[in-house]
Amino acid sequence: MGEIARWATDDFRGRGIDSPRLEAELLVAFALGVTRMQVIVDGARLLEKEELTKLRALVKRRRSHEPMAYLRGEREFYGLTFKVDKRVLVPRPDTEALVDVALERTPHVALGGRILDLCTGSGCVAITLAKQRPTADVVATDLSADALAVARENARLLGAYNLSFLQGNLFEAVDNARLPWSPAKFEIVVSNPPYIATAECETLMPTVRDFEPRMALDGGDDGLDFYHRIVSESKARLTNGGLLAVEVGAGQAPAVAELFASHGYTTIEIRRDLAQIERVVSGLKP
């Protein structure tokens, strides 16, 4: 195991991947199924034929860009194991930011309420906040059909049974479906909507851009397109009081909490990410 780690790791580095021997080793790890502890400790374990045949295929792909969450098809979220591919964005641990301002804000709906989350990819935050809060409805949007076919297998897997998926553009999806309740009117309305700039999309790193779904990325000449929908049509499905928080990019945050003032918003707020960027704009509806 010891000189295939070894190989994979320099040729990773000659590629200009990343922490190219954790890669390397990590990697293999998955490909025999077994720890990366064991990797380095039993270094001298010849491989079988069909190991190497399976670890050269996945050593092929990763040399390519290709991100390690679609090799291994599964990556962590908020303590939570999701199944993820080329359909979804691969979750984020800025995002678990977003899950924190929702669940902070939002102590005297903790044994019920309705919530909304736009835009929901993979279902990362739908989910959690469906776990985080069992007596709660929670309903998620998405226009990809692919995207919510693998938050629905995300929901199954993870027992998220207080979550229902609907397809369509942002609000449009909650106003074609018939909900249990009416008006649909929600305590909490959070999304990761697609927020880099248009020409900034072909400047990605290759392992965003030639993998991850452009359309979860491209959010318009500026990056903004989607917060001036969500944050001027979220007004009329929240609640009084209710809470709107957004997830933005790096930069953006200033720009998106004077769109949160310009229409209403009160006790706005900006979360710092745990790289202290300012990453979830977050006010309440008056």
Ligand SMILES: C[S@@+](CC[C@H](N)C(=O)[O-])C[C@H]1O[C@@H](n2cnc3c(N)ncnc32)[C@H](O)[C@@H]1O
Contents of the next structure:
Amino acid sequence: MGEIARWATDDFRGRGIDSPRLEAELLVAFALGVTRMQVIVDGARLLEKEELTKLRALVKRRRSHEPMAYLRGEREFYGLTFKVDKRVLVPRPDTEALVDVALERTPHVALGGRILDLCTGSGCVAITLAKQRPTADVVATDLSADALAVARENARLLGAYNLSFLQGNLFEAVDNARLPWSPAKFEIVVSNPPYIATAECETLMPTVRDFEPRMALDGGDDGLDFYHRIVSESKARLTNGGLLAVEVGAGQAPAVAELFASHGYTTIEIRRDLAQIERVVSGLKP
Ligand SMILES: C[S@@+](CC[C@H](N)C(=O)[O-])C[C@H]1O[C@@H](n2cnc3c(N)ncnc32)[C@H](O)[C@@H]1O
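Having seen the form predicted on its own, can you show the form predicted together with the ligand?
Shown next: the complete complex, the earlier chain at its head.
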């Protein structure tokens, strides 16, 4: 195992992949169904022919910058394991801050409430909230039927039953749906929408640019298109005092907070992620 891990490390290093040794060891571990520690301590173990074939195919995919999460078919988020593939954005640790904000700012609806997650992708935010708030009614929407298929499967695998999925363009999904309650108002609206400026999409790392769905990334000319719609249209969908929380890209928080203010939201807060980047903007409907 040690020799093949070294070969993969050199290969990844030569192709500019970050943390090549870590990536190589993780890939060997995944291919052989062992832990990374076993790859390190059991370096002398020789590989069977089928193991070598499987590993070579994985190295080839990673070498072309396909995300590790797609190779493994899963990614951890908020302590849960989500199935992922090229139909959905890979859940990012930064997005855990969006979940934190939603939970921390709404203790008054901890025993119920209605939660809407716009642009759900793999379902990581909606499903985590549904698990954290098992007595809430959670609605998750996406324009992509492919993404919703992944999200539905994740909800099933993770046993999140207080959750419905709707397809549509932002709030249109809710407008066109027959929800079990009326009017369709929510105590919490969250979203991690596409927020990369169109021109910047081409400059992203190959792992993102060439593999993750463009529709999950492109936020229009200045990257802020979705915020304009979400911030203005949420007002009619939130209960009085309801919380709107959105993830934002690096450097976007002041403009998005300004947008919240111009639409009359109160107690607007900006939360930083673990890398100290302003990551989540939230505010209350007055
Ligand atoms: C940045 S990804 C976020 C996925 C997931 N919430 C997460 O945090 O990992 C944005 C998602 O928005 C969806 N999307 C793009 N345009 C949309 C629209 N007009 N209405 C609803 N969803 C949209 C994409 O399909 C994608 O799944």
